[in-house]
Amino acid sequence: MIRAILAVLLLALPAAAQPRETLTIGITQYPATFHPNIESMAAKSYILGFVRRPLTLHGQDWHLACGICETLPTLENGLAVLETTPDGRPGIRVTWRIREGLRWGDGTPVTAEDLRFAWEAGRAFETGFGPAEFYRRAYEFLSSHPREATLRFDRVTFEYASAGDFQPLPAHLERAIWEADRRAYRSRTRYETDTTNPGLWNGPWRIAAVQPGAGVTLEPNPHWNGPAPAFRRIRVLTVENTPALEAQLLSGQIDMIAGELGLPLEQALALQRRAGERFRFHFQPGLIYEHIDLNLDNPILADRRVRQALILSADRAQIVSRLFDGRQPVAHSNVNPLDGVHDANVRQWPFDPARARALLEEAGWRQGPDGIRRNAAGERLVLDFMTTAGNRSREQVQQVLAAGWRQAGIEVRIRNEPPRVFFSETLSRRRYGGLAMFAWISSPESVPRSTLHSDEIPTPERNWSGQNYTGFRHPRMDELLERLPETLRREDRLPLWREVQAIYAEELPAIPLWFRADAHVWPLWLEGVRPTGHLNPSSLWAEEWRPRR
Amino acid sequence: MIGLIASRLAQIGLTLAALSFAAFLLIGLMPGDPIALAIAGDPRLSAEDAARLRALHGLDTPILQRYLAWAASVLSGEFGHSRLFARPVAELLWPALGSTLLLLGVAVLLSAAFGLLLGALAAARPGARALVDATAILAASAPTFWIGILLIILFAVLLGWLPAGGQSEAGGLDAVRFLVLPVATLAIAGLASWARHAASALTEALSSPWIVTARARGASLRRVLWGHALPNAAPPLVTLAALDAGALVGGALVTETVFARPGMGKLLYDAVMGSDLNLALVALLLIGAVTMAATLSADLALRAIDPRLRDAP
């Protein structure tokens, strides 16, 4: 009997000493498609981060860097050349050279032909790739070397080196399907019909199994020529319900929760209080900008003094401290403090109810008998305040802000709507009467043309596109937003960025609240995960993830 | 009988056609088409992109025209593609249906079996009636998500005996482990109606004169209960089973969500919320067809059980 027990223990010992081979990650969303160029979606970006490498990306330092290219094109190194387009406009020719030895998971080299196919499919608008601006501007594809691709653009912007969503597609697998029926390509692509085909993936891992709606299993790509991944399997499971996600973490079914698509901050903070010793928590402030859009067509809000009074009587620092444990930086403009173009000297509005009251008096709003202010015509200072119904965090913030504004003599009527109605009807058709609280997500040094340029105010003539929901019209802002993309030297752009932020903070088309933080929950034994806070997820560097020895 | 079946099948056909039209209109006219949602989420989509994508998804044609095109393709056996999951509808529907049938099938069987036992106990032992009623009320009034979360905390988080959710990749016995908690949650929730219906029907049957006579002749309680009372108490239970059949394919949204288990409930919810007309309509029609077919089967079964119904119109 004793011998049997000893034998079992001896057998168990080497097993216990073995390194961890599988990492199981929980996320809250399942991708609608695995095709890299169709639709943008956080879950897709996260999973594709493990299995594909883009041409260019924003690094963990928020600067543009090469993904699979050898050198970032610049005017100085000659890989970008200013030229004139055939119709006489200023243009630019940009060359990316693909890193040597890069192969798809079936061993086929990644070549310029894969980029040519992606360009051709993107240019054929019936293919149905999402935003087509990049492909409209890239009017010619040239290649003089199997690993070299040159695009000619009919517009010169400072972002010329960024390939954005333009990513290589395996032409040896996909071109025939696309050529057979371009309109049906979206549904016939192997990314949907044969997702586990290794030839679709060129990253450190490949998708080895798919459980639709539930998750994917990744295994190392044998043809990956970068640093070898430490895990033999990665499982990414989708659990949409966050209490269920937390339960799976606590029961050990999943090892970590990805911050990019994980627990809401308040839930993560509560979990940290209860189980802080079992996991490592990391709160990464990011580019998600929480704010309140003000409808400037409303005569009350058209007065800048009222807008300033609103921000002066909103105790944003206190809200962040009490509701979010101080984890989310208060925003003073729409530019994130982690962004290289952020101006630390931008005007910062403190919580100052006395000054708010003075500004309202100056604007002609006098205290009424019920505590709510009235103008000379006897109209009460009442504004509608909308956000996404069911978002507990926003609804809580709404209550605190409403109480603060009531103290200043401003009444807000809370009229929340389901997100679907709020975003697709009320906001995008500018049907909100006063205040609308929601968030924007952008990328580093993203020019806010769509939200601030007067040409971007949604109208039926524009098919309701454009995101200038506030109706902000400011000639100098328009001019800056037009000059910024065309200013190629970073040093020359910085003063323009400072001015954009100054106008924003002074004019207040929106009330900046805070920049949201992602809550990452990792096992104690895992190291090397480095969240970015921007749109390029931490999974793009997952080959650096290691179990702690 | 054949006439009855034929007329009921015709009714089912008409109802399904009306259901599909109503559902198409309701989902199609919901605020926010997919392109409007995409525009709100992606600043790079221009007016030109919006028009192009609307045309690509066929959203630029009148809704009636779209309905007719959809109906023609369904009648020709082509269910179309899910816009939300970029896959053929059938490819999504059958695995979800399989998962739901397994989950709900086992749960319904368990709740029916235990509910019948509790009902029989309440009918045969009047002293136990209060206990059975209390159990049924407790099961009926506890929300499903609450039962689910409690079971997860106890058996997955604290004791670590069972998985907190998801589906097994290995299959076999491992798959059974993943089924235990969601099945228990649904079985507890379904227990109440079975217990109360069974108790009431069996109590009524046990007080019938022929049962009293059988007991007076010396038949045992067990024989009287299962051999005589149960067949007479069957009609309301058969109706209850027919009603459960619709739910069987409709899925259990709350349980599927709490246990992160793909199934018909979640699929239908996602399809409706995501304006995925192809997927939502086929799922709705399937649920409608099964519910109506089950009701027809129940009617036929009742006629077989109860001779008095055979001459009814």
Given for the second form:
Amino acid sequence: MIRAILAVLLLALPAAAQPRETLTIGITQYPATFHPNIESMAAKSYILGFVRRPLTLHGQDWHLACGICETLPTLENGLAVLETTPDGRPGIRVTWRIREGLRWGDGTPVTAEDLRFAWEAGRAFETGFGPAEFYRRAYEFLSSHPREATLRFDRVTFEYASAGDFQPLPAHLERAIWEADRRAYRSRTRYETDTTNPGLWNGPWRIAAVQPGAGVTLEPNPHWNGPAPAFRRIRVLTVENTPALEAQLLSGQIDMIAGELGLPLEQALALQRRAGERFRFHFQPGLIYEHIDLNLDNPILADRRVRQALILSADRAQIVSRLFDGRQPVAHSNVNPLDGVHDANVRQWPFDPARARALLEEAGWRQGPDGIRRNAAGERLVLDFMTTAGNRSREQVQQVLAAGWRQAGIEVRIRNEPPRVFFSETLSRRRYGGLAMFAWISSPESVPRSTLHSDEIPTPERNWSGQNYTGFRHPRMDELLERLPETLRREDRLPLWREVQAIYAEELPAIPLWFRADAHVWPLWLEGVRPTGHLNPSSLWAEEWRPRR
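Let me have the form predicted alone next, following on from the form predicted in complex with the partner chain.
The following holds one chain only.
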């Protein structure tokens, strides 16, 4: 009788007072793969933040911290030891110990064997893992304890304590698949064929249901030994069209929009003016670099003068002022002004259409009768321009840039694709013919080897690993990217960082646009979300999220 009365009283409570068991989040992309070590994509990082924990990470304070390790290795605590490699070079031995009690979602303990498997698969180039440099430098794996892993590196870097993207993989589920066919592992992994298998996940939640292209449903991992999640389920829905994403928020179909990949800034600002009393808005500046990669294998773009003409005829300051209310700083290199290694004196390219036209003339592109330039062979100056379809902000930017470039005599053909195709096929296999607009997210003082070193150009022989999608080749840049990690004292690294930024700003393998401020939109009843502004998403601390009492 008492239970019946309580049930009636509960039903009579207003909706806001009902226990909140589900949190529904909207994002604008769907992962191309759920495998943690294959391809980089913001949507995957965000979702995996709920269901996996990395060995190390950068916290909300931008400092390196343990994810599933017990203690960060240092030379002082003896977990990092300088040594000589077998071939006589300076090396370092680094040991991480996995936190006790950590288990995969099927109850299997997370052990050093899971790290060993990730290391072995990462070193096999045909697997196509990234970052390839990490696995190449870690030449030996040692383990004398079920929860302890030691890697021996063939050079000493200032990032020695950071495991980066080196994450445990469930060897009890994945090793046999990898050993059967290493090259086909990318498509045969259980992360692709059996995504809801609980044994793939070691975080507070596990992926319980998948709707390809539409979203995932997460449920608590019963074997998680950290703080208990406050929600019985989390639904992460993909809505690639940002006006539709906003409409679903306003109609109550979703509770919040993830700032990491949600509404463009200008759309969020307009929404705040209209519905600021219904939601909490947080604008997080950070290390998110919006830019346009240029395919340098295209003969037109191989000419540096054309690349410089493109940036000179792009009124980036005007776009930031009009579309983003001046809240996003124009980028002059790939290093954010918030990062301590940023060079304030790096070369800047102002809006200068006259100089752009002069450079194009110098490069042999003459004005044609239709306003589009032609070379001596009569070929028109036409470039394909791609980005993620459905992102209203990027599509607006495309239109403004295309108009400016046409004034300079450059025609661009806009050919956008859904994010899952754009990132998994077009970019990763360098199938874009000219210009590709997207964003990189980095960690503080992140050496951009994977995006700028010539060894990181994706090729079929490398099974398309690497993120140098522009095909940039520059011997001095390669040298700097190799020296930077080996320079332990930050004051000694600063001149190298200045030169990296100087080469980037002069050579322009990509057109810097701006550094984004992410717009987070939360329900009034949610608390505990703490955005980082860098590579590690807020979902890595989602067990702290709670309904407001």
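The term rigid core refers to the most C-alpha atoms you can superpose between the two forms while keeping them within 1.5 Å. Residue numbers count along the first chain shown, from 1. This structure is a prediction, so every number in the text was calculated from the model and none was measured.
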Listed options 319, 140, 25, 286; the one at the hinge of the rigid motion between these two forms is 286
